[in-house]
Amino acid sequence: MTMIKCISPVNGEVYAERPAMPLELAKQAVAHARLAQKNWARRPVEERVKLVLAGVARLNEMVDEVVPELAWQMGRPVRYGGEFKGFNERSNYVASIAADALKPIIVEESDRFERRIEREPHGVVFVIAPWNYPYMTAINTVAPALMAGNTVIIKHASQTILVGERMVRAFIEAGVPADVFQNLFLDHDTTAALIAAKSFDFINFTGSVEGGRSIERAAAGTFTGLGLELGGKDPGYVMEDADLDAAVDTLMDGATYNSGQCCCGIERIYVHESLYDAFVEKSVAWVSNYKLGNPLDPETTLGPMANKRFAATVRQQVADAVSKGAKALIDPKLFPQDDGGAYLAPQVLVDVDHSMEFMREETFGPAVGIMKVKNDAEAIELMNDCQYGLTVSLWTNDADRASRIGRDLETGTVFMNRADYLDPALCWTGVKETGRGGSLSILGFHNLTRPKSYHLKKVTA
């Protein structure tokens, strides 16, 4: 029997393990979800929304268990209180727009014709969730999918193996029928076999580019709808009129929070030459104030990375950049807790350029490179010189300028004077190798449903 294991970054030991479900049992679970879907979809949307929000509330009641579990599984310090703020904000927002997002588009309603377009649930939605923000990324799809009348099967990454189990437990205890929302422990081969067999009507995957390619290969020829949020190398651009202190505070937090393990974390920063020296100096001071340590200690502000192999990637990229002329500005003596394994000190690099892997490939750790630029044109060229496109963070007091620059950027979201935030009223989407599709907002509901047209002629004459 294959066991799926979570190796805790806290101590390098097995924290939790579950047996992988055999293919035949997994098929039965999917069949139960399919049988339950029609009755679930027949319930009024208001009832579905109420039950989903009850599940969210029940999970909130488990905060004392959820927060330390996350620390043990993926290393986020307990002082930050888990993911409840974003989890609740996203759930509440999609609940507030569900009825409008799902209502029919009326073309004609007369004594002769009824013509309308209705939104119909896909059926069974498969959510493959990542470990870095395992609750918030999952709820992006789980909440609107259930509200729209789909049944949902969730599979979490092995690093956060307990998250899907706990989410489903909370929702079932709150009244969501057991077959409507299920958590399955699946290995890669079983997952691929289920997808290839067209077990699902829509699949949402958040993870690596290679993981996205594997999903696409497994789904080839099935015509299953896919939503893919993959890699990122999100840039910040600090213009000459920026609020310097605010830019440093937000961009450094965006680069290092959660040990840099954020889908839309800031990984490279371009600063106008007039502010460059001051920005670098303030950034080094900001990052140097972190306390690296055990995430279960309330005094810890920077925990370990989720796995020592992830930290190894960051160390390799930094070392390669330094060997090619980059300069590391954070004194390692400030972080004696860096053990060469999962516990990794943050780092700021200057004298970097785009010949270095560190400035082009996803790092996904608490390290950021800063480059000097002369003007908007140079910054735009550098920000677009990347295979990814999730978000960009522009720092200026001129909204028109930010909009003009944004139109030339190859990205899913343009931020001005903020970063590393997912606004549930806006579509969360990406371009290039960051993936395709979109979640949240009214468009998220549209992606989790399909249009059905009704053309009803009331008279035969």
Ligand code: NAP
Contents of the next structure:
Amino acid sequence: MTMIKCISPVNGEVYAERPAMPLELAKQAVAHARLAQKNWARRPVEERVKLVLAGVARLNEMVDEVVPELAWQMGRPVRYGGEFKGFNERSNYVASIAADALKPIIVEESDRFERRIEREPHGVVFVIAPWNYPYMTAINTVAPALMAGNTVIIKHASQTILVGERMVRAFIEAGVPADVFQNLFLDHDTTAALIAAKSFDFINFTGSVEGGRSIERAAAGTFTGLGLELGGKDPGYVMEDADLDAAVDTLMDGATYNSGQCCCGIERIYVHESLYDAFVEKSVAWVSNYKLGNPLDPETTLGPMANKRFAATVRQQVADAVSKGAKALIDPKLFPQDDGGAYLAPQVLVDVDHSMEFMREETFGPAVGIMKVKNDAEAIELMNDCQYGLTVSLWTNDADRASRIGRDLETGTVFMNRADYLDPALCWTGVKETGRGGSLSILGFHNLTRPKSYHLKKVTA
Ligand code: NAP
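Form predicted on its own done, so how does the form predicted together with the named molecule look?
Starting with the chain above, the whole complex follows.
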């Protein structure tokens, strides 16, 4: 029997393992989900919303177990208290708009005609989730999909193998029927085989570009709808009128929080030449304040990366950039806990350029490159010089200028004076290799349902 294992970054040992489900059993689980779906969809939307929120509340009651469990699985320091803030914010927001987002679009209601577009659930929705924000990324689809009347099957990342199991347990204890929301422990082959067998009516995949490609290949020819939320290399651009301290604070936090393992984390920063020196100096001071260490220690502000192989990628990219002329500004002596494995010191690089992999490929670690720019045109060209497009963080006091620049940017979200945040009222989406589709917001509900048109002609005397 194949075991799916979580190797803890805290000590490099197996923290949790679960047997991978054989294909036949997984197919049975899908059949149960399909059978349960019609009844679930027949319930009023208010009832479904209430049950989902009860599941969210039940999970909140498990906070004392969830927080250390997360630290063991993926290294986030316990002092940050898990990810309940965003998890609750997103759940509550989608709950507040569900009825409105799902209501029919009435085109005509007259003596002669009823014409409207209703929204129907897809059926069985499959959620494939990543480890970096394991609860928040999952809830983006799980909550609205259930509220819309779909049943949901979740397959969570091996690194955070306990998260899907715990979410489902919370929801079931809160009253969601067992077949309506199921967690399956699946290996890649079984996942692909289920998808290829047309088991699902919609798939949301959040993860790497390579993973997204595999899912797209598995789904080829099945016509299964796909939402793909993939990698990023998000830039910040600090203009000459920016609030420097606020820019440093938010961009450095965006670059390093969660050990830089955030899809919309800041990976490269372009600073107007007039502010460049001050920005670099303040950024180095900001990052130097981190305390790297065991995530279970409440004093630790920067935990290990989730897996030593992720840290190895960061180390390799930084070393490559330095070999090509980049300068690393963080003194390694400040971080003696860096063990060459999962525990990795943060880093700020200058003298970088776009010939370096570090400035173009996703790094997904607590390391950021800073470049000097002369004007908006140069910054726009550099920000677009990348295969990804998730968010961009612009720093200026001029909203018109930010909107103008935003129109020229190849990105899913344009931020001004903030970064590394997911606004549940807006559509979370990407361009280029960051993926397709969109979640949250009213559009997220539309993507988790399909339109059905009614054209009813009445017989008149
Ligand atoms: P990943 O390796 O692609 O894994 C994501 C999920 O997909 C995991 O559950 C994984 O299972 C599964 N998976 C990967 N390849 C698969 C395959 N061939 N067949 C079946 N399942 C497969 O990504 P990750 O390392 O967990 O997450 C980090 C990446 O996610 C980064 O690139 C980040 O930018 C991206 N991300 C994007 C967003 C966004 O909103 N755009 C949000 C969060 C993260 P196993 O763990 O069992 O391999």
